[in-house]
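Single chain ahead, by itself, as structure tokens, in the form predicted alone.
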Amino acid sequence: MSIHQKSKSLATLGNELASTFIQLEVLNGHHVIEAKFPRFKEKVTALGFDPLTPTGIEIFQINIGKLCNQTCAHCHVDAGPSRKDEVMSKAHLEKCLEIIGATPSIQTVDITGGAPEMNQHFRWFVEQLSQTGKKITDRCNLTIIVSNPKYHDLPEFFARHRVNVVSSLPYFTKSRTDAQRGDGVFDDSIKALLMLNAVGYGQEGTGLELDLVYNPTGAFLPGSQVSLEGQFKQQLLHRYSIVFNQLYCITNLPISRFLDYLLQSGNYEDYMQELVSAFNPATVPGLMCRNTISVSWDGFLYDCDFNQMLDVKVEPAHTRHLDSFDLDALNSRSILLNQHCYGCTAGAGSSCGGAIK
């Protein structure tokens, strides 16, 4: 069994960037580095989005825990094996089910982590969700499938409940993947992909969707999603006889471990300037924060997964938790913006579903 651990989490190391307040101070030029960039909110306001508002909640994204079998170098969640206490309770999952069932506009339930499968209630939750008729997406890191015998049947479980599997694979080569995700990750990912293919995932006519996620291994923006998808499909098929449906390109946002990497490597200012210079107004109408609500392991609500990791909770304050979920208030809220949002509007844009434009 490989140990997929490149480093320890920021929280375990006692790194000051484990503090979301410090991260926001850095992003706004008040701490560590004095570099200041144009205010993202002013860019959006100039386009007539004052404020930026939702188009309606279609995606209910739930981070069911920061516990993970990997400690990846660029993880914006700062997940890892040490985050054992930050796992969603069954009571909160039951509340999620109640909200999902009572909200017809929610079309997709997006389950993420950490390694979401390590939550002890994960299978029960998926079984319950499969009865609602909603699309279920699981953001699986692949290595969890082969890391322990108790997870070896996950491909069959996913197939049985028609779960859309979305998995990160930084590249189709071992060196670049392991550099970002940890030693042994690539080999185990290939094994897991073959297991998923064997039960029908990615195969034409099965309806079992297997999507991959690419994010750069360094301080640069992703290339064309269409071009990269073609390369990934060609190389994975040729080298390993692996097939999949779509490739999503996601820009690394300057938060958590990636922010630490940027500062430690001296790339922070250049990377932020690259994001600012690549600002694409055409991406703003399709930003994922407009049709998504993000739920943390402890039940709080956020405009997006990245705001969640910076602990920037939704406004208005009275509807910040599952226990006070107010659909009308959330649908009319002002979305909270900060400097990290440049990552979602650079170039072709970036969302949990890949490029926007």
Given for the second form:
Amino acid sequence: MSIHQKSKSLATLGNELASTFIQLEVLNGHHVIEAKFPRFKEKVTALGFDPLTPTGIEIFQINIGKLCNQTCAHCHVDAGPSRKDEVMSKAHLEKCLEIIGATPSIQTVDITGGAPEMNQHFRWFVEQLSQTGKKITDRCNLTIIVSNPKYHDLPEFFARHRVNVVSSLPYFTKSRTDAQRGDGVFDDSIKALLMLNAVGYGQEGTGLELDLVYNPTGAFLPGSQVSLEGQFKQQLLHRYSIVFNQLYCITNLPISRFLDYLLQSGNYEDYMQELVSAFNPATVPGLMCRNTISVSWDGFLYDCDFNQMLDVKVEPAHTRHLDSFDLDALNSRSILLNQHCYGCTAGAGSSCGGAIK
Amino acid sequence: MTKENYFSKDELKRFGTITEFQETMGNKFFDWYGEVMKEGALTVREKALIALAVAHATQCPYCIDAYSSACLKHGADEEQMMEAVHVAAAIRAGTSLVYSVQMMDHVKKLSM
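Switch from the form predicted alone, shown above, to the form predicted in complex with its partner chain and output its structure.
To see the whole picture, the full complex is given below, headed by that same chain.
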């Protein structure tokens, strides 16, 4: 079944939030809404992280393109079918391989998008990576697998290269999932999960890891990861005979399409207040920006995927691109913080690997 | 201090200030409340659903907002939440109806 998209990209709609400058203005209480919240940077500074610094680059996360077959209502990338021109070139992927090979501290290569599999060089890149011995993670939206016959063999391809598949599934029912990701997404996701299970993903003893990502389907924070994982495992097994390894709970950060949703629905101030009130100092030492570097489709470097989407490039300026990658400078950089960072420190914390504490 | 409405969302945010007039009892209440709502023999999701049902039975607007949010946060869906409210409503209705046995007994006693 084809997917009925929830929306169009902010860029396509001509929405002013397509401008990262406007998003930062909103977050800092200078535009659209006057609500002001304590400075995140001051909170972190008060804890003795002045500045917040990296612990070393262990995760090399690459957004290999904003092109996607879905246009989810909460997408922080503002990805979608219209973003055909923002896809990483083979030259940049080759540069990534060179850096990954020369940087022993990198343990995991985390490939994301968009739908990363829609990049025409995706399979070649994974094949090259599999020879490096690094852990490979692919953030797969599931529906891409059943969207077109040319993607039907992705489960076998992933298994052959021992790729850790991390897939979004915001809930174990159709209505909640489709409300966030588009009509038809839930049914296609279930089909794709069954195909992944069929080649051994999520099955005990295969070593083929299938993890799911839970994002709240509205203006509320995720609950306990352990508790939600238990519910997801029970329900998916009972209803569809689907198995998986871990559930990652990820808080929606107030940027891009989710920021637009918060403003349009009148939830922005309450949501920000909830993030601020739930600030948990214990999450700060384990923030993902401390052991990750995020690379954009055009080769620029960021402290995390969210800073990437706000176009806040790393400091210092001389190492902002793959072509000028300076490991020593990156390891001693100051991580750039802003108000959206409250999303990673609320409650149990949030990262691309789920809860922090 | 005057205000236009008896209920205001802002009052819930200031719930913690009840210790201002009775600190010891207030603190004991909040400690106990926190302990009650932790994961235990019942999950936090089950407790949130119970709290949501009770909120409807006691018709507390603060609790309805707070536990609708808590139910969503802990993974309950709309169907479960509405069923919980129906449980509260059914028990309330049953509480009224069961007294009709007393009414019937009394009527029968007085009637020929």
